[in-house]
Each structure stands twice: as structure tokens, then as C-alpha cells.
Amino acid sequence: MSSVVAAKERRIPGVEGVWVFVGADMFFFAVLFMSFMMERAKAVETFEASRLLLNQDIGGINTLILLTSSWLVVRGVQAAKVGDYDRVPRFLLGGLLFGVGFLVSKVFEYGAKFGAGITPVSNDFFMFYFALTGIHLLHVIGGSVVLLVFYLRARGNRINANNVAHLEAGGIYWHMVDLLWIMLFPLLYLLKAL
């Protein structure tokens, strides 16, 4: 019996799969960032002039908003495995209106590089920069969705003890999405040319 319940508490959160998932994510994007070293390594006076045309306030800030919203997630999910059903809602709409206000940053973001003529045709730096920013805001957006679907159930009384694990599912891509912004800041907006 003791060691039934010693299983119990020792279980992985989150749902089968999700771990899958974060981990060949995980290494899509490692491909991508060896790439871009490699590319890096090839023409390093364009990807350093290009990175100084980069804004990184702007990224520092994205870097805030996605780290509140983490940790409103985390919040929403540990209400959950307490029982405090009440504040779930607010938590997770906090880590979605968090979330919306990084997909709003990331257009004005987008449309000034538009606007200075800059595209992803521009260079190898900004072909990487489009492409790896790109994703990581798909990313953003479908953790949005997911963060919005639980909000939605939370509200209506339907998450519980019995299916908690689906809301800490949801909060571990959330945090996948949060750490590949951690890497993909310093790599695009601070590495500096030695």
C-alpha cells in the first residue's frame, strides 16, 4: 500500500506524450540553432551588423512578458493541484493576456523591420531571425490557444483533481515556449562578434 502511494506522488507531470513532444521540439530547434552558429561562423561582420539592428529593449522586454506569464501558469497550476479552484481562472487568463501582449510586441516588432526594408531576404542573419522568431511565435500562438481552452474550462468548473495532469501538460509547453525564447534571445539579440 505504502509503495502504491510512493508511486503515486512520484509520478512525472503532466500526460504521456507531452515529454515527447517537448523533446523532439526541443532538439528542432537545437538543429536550427547549430545552423545558425555554422552560418555565424561564415560571415560574422554581417551577423554582428545585422544583430546591432536588432532592438534589445525590445527583446528584453518580450523576455519579461513571456517569464510573468510562466509564472502566472505556474500559479493557475499549482491552485489546481491544491484544490483552490476559484483562482485558476484568474491565473491562467493572466498568463494569456501576458502571452497576447508578447504576439503584439513580436508585430510591432515585425512591421519596424518591414518598414527599415528589412525582410528575410535581406541576409543569412535575418533569414534565421524570420525563421527562428517565426516559429517560436507559432509556438506562442498554440500555447495561447491551449492557455485559453483551459481558461475557458477553468471558468466553467471543469478541472478537478481527476484531470489536473492535462492542466500541467498544458503549462509544460507553455514553459517549453518560455525556455526556447530564453535561448533565442541572447543567440539573435546579444551574442556579440568576438
Given for the second form:
Amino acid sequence: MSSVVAAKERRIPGVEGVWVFVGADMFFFAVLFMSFMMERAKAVETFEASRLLLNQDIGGINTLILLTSSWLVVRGVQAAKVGDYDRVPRFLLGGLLFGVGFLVSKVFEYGAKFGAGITPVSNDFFMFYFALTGIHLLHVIGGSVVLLVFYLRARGNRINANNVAHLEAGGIYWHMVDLLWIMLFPLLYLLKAL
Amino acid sequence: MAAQPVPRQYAMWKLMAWSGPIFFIGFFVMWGLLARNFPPMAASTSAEGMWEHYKNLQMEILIGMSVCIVLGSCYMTFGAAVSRVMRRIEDGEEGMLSNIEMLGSTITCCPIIVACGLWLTGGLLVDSLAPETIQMLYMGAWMIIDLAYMVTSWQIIACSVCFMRDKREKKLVPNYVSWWGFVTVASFFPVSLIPFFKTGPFAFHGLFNFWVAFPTWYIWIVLMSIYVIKAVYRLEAEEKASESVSAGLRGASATA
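The structure above corresponds to the form predicted alone; please provide the structure of the form predicted together with its partner chain.
Full complex below, order starting with the chain above.
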């Protein structure tokens, strides 16, 4: 007796192109991280003294905010994949609100820095701090817009089995934004001088 | 008498598409190699150092920049060819994206040509200008060519969105090129930081704002050139095949 086992269809999550974007974007950040470490090695004391001026609590809260947001987006994508479309908008809205929460938190953090007279030209550490977190913030803004679009589409019952890969691609982008922060947080806020 | 359809000017279309490679090869050689912009002189160089640079490379800069001012126009003609391909995907001449592409590529020429003109002026008048004036010309040209990136970004976004909407089974421009377009746009944003830094990755000669942002754009132009040239030849072949079929059907119905 012969048995035929249907091979499970393997596919790349999301749409293929999003991985080109994610790969290149991560490469850009890798270049910046490498650049940061090279400059840090030249002025360890300045970088350490400047690092201590950052608010680690806010950094930690921001990490939790983005992780929670990512988790909600995962739940939304999972709901869409199993056809539970009614729950998708709720999860996406939750993810979006946490993304907006991150933006608000950053506004306060930047405001405190500027209030204390710290700007991107204060020293090389703060040049990197504002540039890296600023570029990341642009990614968060872009991701929030993406989540808003998918939320509106989900509310209008325009997410279905044919286009769920697009939602998955949006989720992949959002997780990349999360992952970048998870690397930025220790690099800027926690990395101690030996 | 019914009006005859005007035959498409494929020869001209192909010529315009081939101006893409003329642009990117010409700029690489004349701007990059001959005028020594690989790597560019650092933003932190003193005014006297910049004057020395222009004095030592006067002839190379004069030739390189003169040619680049002429070649800059090829970005516009190439953009026209890309725009025509995009019209086949979207709503004909009414298509918004193909128009943005055309405008974006045309306006992108302006900062390129103006910047090359300023570098050329520095080379031309180096003997009669003070070092600070040479510095102003050199830095000013970089600010213009770099900070106008958003015009080019709109052009690239329009291309990416349009080519991703292509419903053909085998798209005229593959998706990965469109996504690379988004990557290119993303790499442009840190360029906004160049006025604030003379050293480090965000200076105009820096690791990110030169060695990442420029090659990323360059790769996009190369990829887009390859696929747009192929697309024009493919569209011509498809049209010829369609005409042959129509002629065959007309012949068959006349015989019947």
C-alpha cells in the first residue's frame, strides 16, 4: 500500500519584497551601530558620561511599549490567518495605540533633553543618540501609518484570505521596528564602559 | 475617413531608455573617478585645504564637471522613458504616478546640474578666489545636491508603487526592484543631518550619508535602467505580435 503525504506548502511569510526592504534597512542600522562603536572606542569616557544622562526607565518603558505593540500585531495577523476577521481590527488598533504611545514618550524624552540644553551637537554621543533614535522614530511613524491603513481595511472588512499576506508583510515591518529598538536600547542606554 | 492610429516611436523610446546607462556610467567616471569624488573631500577640510584641492585638480574638475552638467540631462530623458512604461501600467496619460515620475526625474536634474556648476566655478576661478569662497562653493554644492533628496524620493516612490501594481504575470519591473526603491528612499532621510555634522557618519562625506545613501540610489538607477530597457523591447514585441494576430484575423474574415 502506498501512501501519499501531501507536502506542506512552504512559503515566505508576507510578500517577498518586504524582506528586501527589511534586510537592507537592517544593514543600514548595522552600519550605524558599527559606526557608533567605532566612535565610542575613540571617546569612551565622553560616551559613558553622556550615557548616564539618559533616562533608562523611559528607555525600558519604551521597550515594553513596543514589545506589547508587536504582540498585539502578532495576534491580529494570527486572527486574520485563521479567518477570525472580527477580532483583527481590535488587535491592530491596540498595536497602533501602543505605537502612538511610543511617539508620545519620545516627545517627552526629547523635550527633557532639549530642556537640559542637550542637543545633537552637544557631543558625538548625543549626535548618535538623536540620529539613531530619530531615524528609528521615523520608522515608528511609518509603521503607525501602515497599522492605521490595515486597521481601516480590517474595519471595512477588506482583509481576506487573498490579501492576508499584505497584512503579514506590514506585521514583519513592525517587528523589525521593534527589533531595532531592542538593539538600540542596550547600545545607547545600557552599554557600560569596561 | 477614419483616422489612422499613430505608430509608436519605439526607436526614440529605446534611445531615451538607454540614456539611463549613459547617465550612471558617465557620472561614475566623470564625477566619481576623474573629479575625485570617490571619496569626496571631507566636510571638515579647512578652507585652505579645499583651495589646495581645487588648485591641484583644476583640470580634472573642469573636465569632469563640464561633462556632468551635460550628462545630468540624461536623468530627465531616462525618466521620460520610465514614465512611458508606467503609463502602460496605470491609467494612460491621466496616470498620476507616471506624471510624478516624469516631474521628479526632471526636477532632480536641477540640483545635480546646479551643484556641478558650482564645483565647476570653483575650479575655473580658483586662482582669483579666496579659500573661504572656494569652501562656500564646495559646501554649498553639497547642500544643494544632497538636501533636494525628497524630490527624487517622490519619483522613486511613484515608480515603486506603479510597478508593484503591474497585473502582468511576469511584471515589467520585478517586485524586488520596487522594494529596493523604498530602501533607497529610507536611506535618504538621514541626509537631512548633513548641515549639522562635519565629521562622522552623517557628514556629507560620511559612512552613511555618502557610502550608503549614494550607492543605494546608484543601484536603483542601474536596476531600473536594466528593467526599463527590457520592458521597452518587450512592449514592442508584444505590440508586434498583437498586430500580427489582428492582421491574420482580418485576412481570415476577408477570405471567408
